[in-house]
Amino acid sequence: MTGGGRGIGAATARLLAGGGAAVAVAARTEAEVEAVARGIEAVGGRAISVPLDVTDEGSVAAAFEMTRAAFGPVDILVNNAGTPGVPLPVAQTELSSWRRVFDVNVTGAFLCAREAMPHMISGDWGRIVNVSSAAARHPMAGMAAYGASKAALDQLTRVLALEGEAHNVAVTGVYPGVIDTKMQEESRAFGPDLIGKQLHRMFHGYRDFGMLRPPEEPAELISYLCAPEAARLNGHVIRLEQLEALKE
């Protein structure tokens, strides 16, 4: 579980552990993942905290090695780590900022999937869930890096699905919606002079008009996509609103 120290990642880690999974809670901020792992263990679940920078190839390899040493091979991977970057027009975006968004949102998922896929294929079972965003399909001025990176993640999801299909490895994506997370809090902190009045109003409007949803809601969808019945959804990117229909 990347990005497991807070928000959607922490909620999903708790839900998967409650369902009997042994969970590696991974993120850069060690204090956060340690707190989540301790909370899971306190209620009888199995969890370890794993320091992880998804943009670093060596860190990803070390995280998987640590996880395998504790729990054995990784059968489920949730690529949840992500960043919106600083929402600026393309003309004002620094190359380093553009690359950082792609490194976290796309390359991180690639590196983790590359580590996980060989065992999943050899074991003839696996689940990979990539947490994407509707920004992949709905362009917003000032969000070029974020939207383009999530569109790339969606395509990576589809390609991985094709590569895993013959081996019962189901790869899906999730559009979680507008969720009450620290990422949203950080987005609201950007001033209108930096990101423009339109984006500033949008980020604040999500909160002010009660549009933010709790992270437990997308966690339920992600958990469902980790289950055996998710094989039929291989290659699909699922919106949060579709969860109830999927269960019918």
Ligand SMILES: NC(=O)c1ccc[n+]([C@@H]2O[C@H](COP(=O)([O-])OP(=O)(O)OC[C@H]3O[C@@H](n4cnc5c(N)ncnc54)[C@H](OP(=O)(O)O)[C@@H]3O)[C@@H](O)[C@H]2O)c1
Given for the second form:
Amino acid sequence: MTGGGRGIGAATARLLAGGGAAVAVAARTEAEVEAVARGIEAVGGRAISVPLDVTDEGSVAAAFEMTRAAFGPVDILVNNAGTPGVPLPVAQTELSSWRRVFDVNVTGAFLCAREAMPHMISGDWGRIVNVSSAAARHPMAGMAAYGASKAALDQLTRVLALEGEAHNVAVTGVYPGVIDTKMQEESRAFGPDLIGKQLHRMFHGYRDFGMLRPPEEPAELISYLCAPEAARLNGHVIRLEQLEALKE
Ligand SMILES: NC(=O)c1ccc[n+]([C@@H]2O[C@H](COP(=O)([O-])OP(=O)(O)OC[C@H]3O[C@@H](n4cnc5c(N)ncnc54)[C@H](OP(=O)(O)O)[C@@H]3O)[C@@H](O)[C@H]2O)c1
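Now show me the form predicted in complex with the named molecule, since the one above was the form predicted alone.
Next comes the full complex, and the chain you just saw is listed first.
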């Protein structure tokens, strides 16, 4: 579980552990992943905390090594680590900011999938869930890097799905909706002078009009996609609102 220290990742780690999975809770902030892992253990689940920077090839390799040593090979991967970056118009976006967003949101998922796929294929079973965003489909001024990176992540999802399908490796994507996490909190903290009045109003509107949903809601969808029945959904990118229909 990348980005498992808080928000959607932490909620998903708890849910997967509650369902019997042994979970490696991974992210950069060690105190957060440690707290989530200890919380899982406190209620009888199996978890370890793993330091991970998904943008660093060596860190990804070390995280998988640590996970394999504790629990054996990874057969479920949730690529949840993500960043929106600073939402600015393209004309004002530094190359380093653009690259950073792609490094976390796309290259991080690629590096983790590359570590996980060989075992999943040889073991003839696997699940990868990539946590994307509706920004991949809906263009918003100021959100080029985030939207384009999530669109790239969706295409990675579809290609991985083709590469895994003969081996019962199902790869899916999720659009979580607008979720009450630190990411939204940080987006609200950008001033209108920096990101423009429209985006500023939008981020505040999510909260002020009661649109923020709890992280447990997308966590339920992600957990569903880690289960055996997700095989039929291989290659699909699914919106949170579709969860109830999927269960029928
Ligand atoms: N909240 C929303 O409304 C919303 C909507 C659509 C999509 N999403 C997507 O949902 C996912 C989770 O976001 P969230 O809302 O739960 O945000 P969050 O609370 O800020 O959590 C983001 C997680 O990603 C981790 N992360 C960031 N950079 C990382 C890196 N380089 N290496 C490893 N871990 C890294 C963070 O931990 P560290 O900083 O400690 O590394 C943190 O655990 C993201 O992919 C986001 O794009 C969220």
